[in-house]
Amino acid sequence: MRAPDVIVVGGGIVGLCCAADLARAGARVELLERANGVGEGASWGNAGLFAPSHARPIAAPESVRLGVRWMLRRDAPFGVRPRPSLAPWLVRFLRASTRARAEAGELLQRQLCMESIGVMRELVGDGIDVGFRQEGCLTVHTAADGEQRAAAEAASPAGVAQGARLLSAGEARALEPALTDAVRAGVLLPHEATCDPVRFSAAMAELGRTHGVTVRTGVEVHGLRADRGGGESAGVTVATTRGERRAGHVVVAAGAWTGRLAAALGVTLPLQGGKGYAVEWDLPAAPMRLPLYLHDERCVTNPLGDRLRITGGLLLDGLDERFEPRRTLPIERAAANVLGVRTRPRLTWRGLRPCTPDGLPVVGAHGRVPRAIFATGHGMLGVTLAPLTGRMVAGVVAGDPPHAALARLSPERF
């Protein structure tokens, strides 16, 4: 097999977008995925929202407060499974969870989200069919003080920036008749968009293949080795369960596992797997029009063609992939309380989102290994930021003028 120009490690939506953009720019690309298909990890169970409203990093003062409050709840929507190896990550997380850093991170990520939506619209204009719709998202409040919280959300700088519109309970139900009387108020975010994440992964894989990407599944990468020194012949050797492969550049987009591969190159990437859950129902059991954010239940709902998907939960749990049935119960209760869903779900799922301690993605090369580009740490914004990440990574490999955000997303910040 002819050596590729670039090897992309990881066949999630971020890796797929990177591979497609690199190939469209003229590179010979080989994508390696350890699973038997692409888009089968956290990308599969994503809610499918392009959500600037979710741009606030997890590293924020309110996350610390809620984490302490929910620490003893086994079904809490946000939690940490304490263990010694988590301590260094938590120290970085606490240092990053200041008001000033959270607001700066939120502003940056909101800008990136809007830019990524623009890239997604270009892809759709080129014929990519992913079920993309930009019809807005409705946040609903069910707590006793829901009206006040909704008003504060709509009037906040983030709400104003996104053109948020405050809705009464009746107005919210007029937009989404599936809502029950539990809803006290709503906030319409008109610029949010959605897609079907499963179709998105499949479409980007096909786009990549169309432009020459070789996709190899069932191939696990267990080591990376960069040549010392620079020069035209420098490159990276990728050790896999199917032998070694070599390329001029490697893009490491292996989600929560990227930190282990980075360590082989002498690069520290403090990543934790943020375990999230998804539950699906047949759409006739829960007919819906709009994607929703259930604020007080910390769940996101999205009608995806013939099915309704609700996602929720973030448990910082390392790389533990165990399924815990009790973690889906709050999602099912939310479906019953807010949407009146009474039937049993057709499937449940869990996956690991890659989370950095400052809540921002890692995109770019490290000075120690300039031929290795990292694309990970997107947390709950993997689908939202994947189109832009692919374009940014292709620019790094091509040596284009760097995107303005790369300095803040650099792996060297750790």
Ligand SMILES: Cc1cc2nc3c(=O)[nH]c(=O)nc-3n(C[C@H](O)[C@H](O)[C@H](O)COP(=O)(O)OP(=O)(O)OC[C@H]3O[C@@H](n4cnc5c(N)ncnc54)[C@H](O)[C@@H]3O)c2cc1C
The other form holds:
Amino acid sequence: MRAPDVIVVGGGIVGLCCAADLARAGARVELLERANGVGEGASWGNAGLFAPSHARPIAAPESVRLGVRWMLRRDAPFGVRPRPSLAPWLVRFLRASTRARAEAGELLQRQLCMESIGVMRELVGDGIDVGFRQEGCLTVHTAADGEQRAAAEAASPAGVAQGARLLSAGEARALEPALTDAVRAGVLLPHEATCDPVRFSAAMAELGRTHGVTVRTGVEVHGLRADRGGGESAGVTVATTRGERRAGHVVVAAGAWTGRLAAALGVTLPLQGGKGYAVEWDLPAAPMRLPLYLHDERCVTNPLGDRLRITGGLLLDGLDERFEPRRTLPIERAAANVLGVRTRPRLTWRGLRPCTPDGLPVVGAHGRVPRAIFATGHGMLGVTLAPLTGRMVAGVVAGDPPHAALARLSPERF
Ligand SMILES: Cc1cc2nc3c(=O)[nH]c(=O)nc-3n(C[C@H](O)[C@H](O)[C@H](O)COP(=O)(O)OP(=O)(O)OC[C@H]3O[C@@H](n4cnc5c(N)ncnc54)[C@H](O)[C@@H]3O)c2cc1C
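Form predicted on its own already given; the form predicted together with this ligand follows:
Next comes the full complex, and the chain you just saw is listed first.
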């Protein structure tokens, strides 16, 4: 078998977008995924939102405040399971959680989200069919002071930057008739978009294949070795459960598991799995129209064809993949309260978001191992930022002038 130019490790939406863009730019690409299919990690059960409104990094003063307040609540939407291995990550998280850094990170990520939606629109224009719609997302407030909170959200700098429109409960229900009387006010965010994330992964894998990507599933990477020095023949050796492969470059896009592979290359990437849950129902008789952010329940809802998916929860818990049934109960309560959904769900799911301590993604090479490019740490925005990440990574491998944001996303910051 001829050696590929680039091996991409990880067949989540980030790795798939990188592989497709690298191949479209002319590289011979092989993608290795340990599962039996692609898109089965966090990229499977997410809400499928392209969400500039979620651009604020998790490292922010309010996350620290809420984290402390919610520490003792068993069904809190945000939490940390204390364990010694989490300590260094938490120290970095606390250091990054200043107001100034959170604001700078939010501004950067909002710009990247908008740029990535532009790339996604091009992909849709090129023919990928993933149920992409840019018709906005409705934030709904149910707390007793929901009207004031919605007004503050719409008038905030972030709301103004996103063209947010304040809605009364009646106006919100006119847009989304499925909303119950629990809703007190809404904010329409017109630039948000949505897709079916399962179809998105499948479509990017297909796009890659049509441009020559070899997708090998059931192949786990357990070691990476980069050649010392540069030169034409320099490259990376990838040790897998099916033997060794060599390539000129490796793109490490293994989601929450990327830290271990980075360590094999001598690079520190502090990543935690941010466990989230999804619950899915067959759509009620009156189909929903819009994706929703349930502000007070901290859940996102997205109608996906004949089913309704609601996601929620962020538990920093290492790489623990255990499914805890009680964690889906707040999502089911939110569905009943805000949408009147009282039927039994058709499925429940959990997945690990790759979370960096400063809440920003990692995209780019490390000076010590220039042939290895990391693409991970997208946290709550992996779907939103995957199209742009693919473009950035293909640019790095091609040696194009670097995207202006790459300096801030560099793995060297840790
Ligand atoms: C509940 C929930 C809701 C979310 N909602 C949204 C949303 O609405 N919008 C949004 O933008 N984002 C959302 N996200 C975040 C988004 O899903 C993730 O950021 C994104 O899927 C990460 O993609 P990835 O490719 O980096 O990781 P993954 O999808 O986890 O893929 C990593 C892949 O690497 C493979 N792998 C790992 N190690 C190895 C190895 N050693 N060898 C070979 N393969 C390996 C894994 O099997 C996996 O398939 C949500 C996440 C969750 C959990």
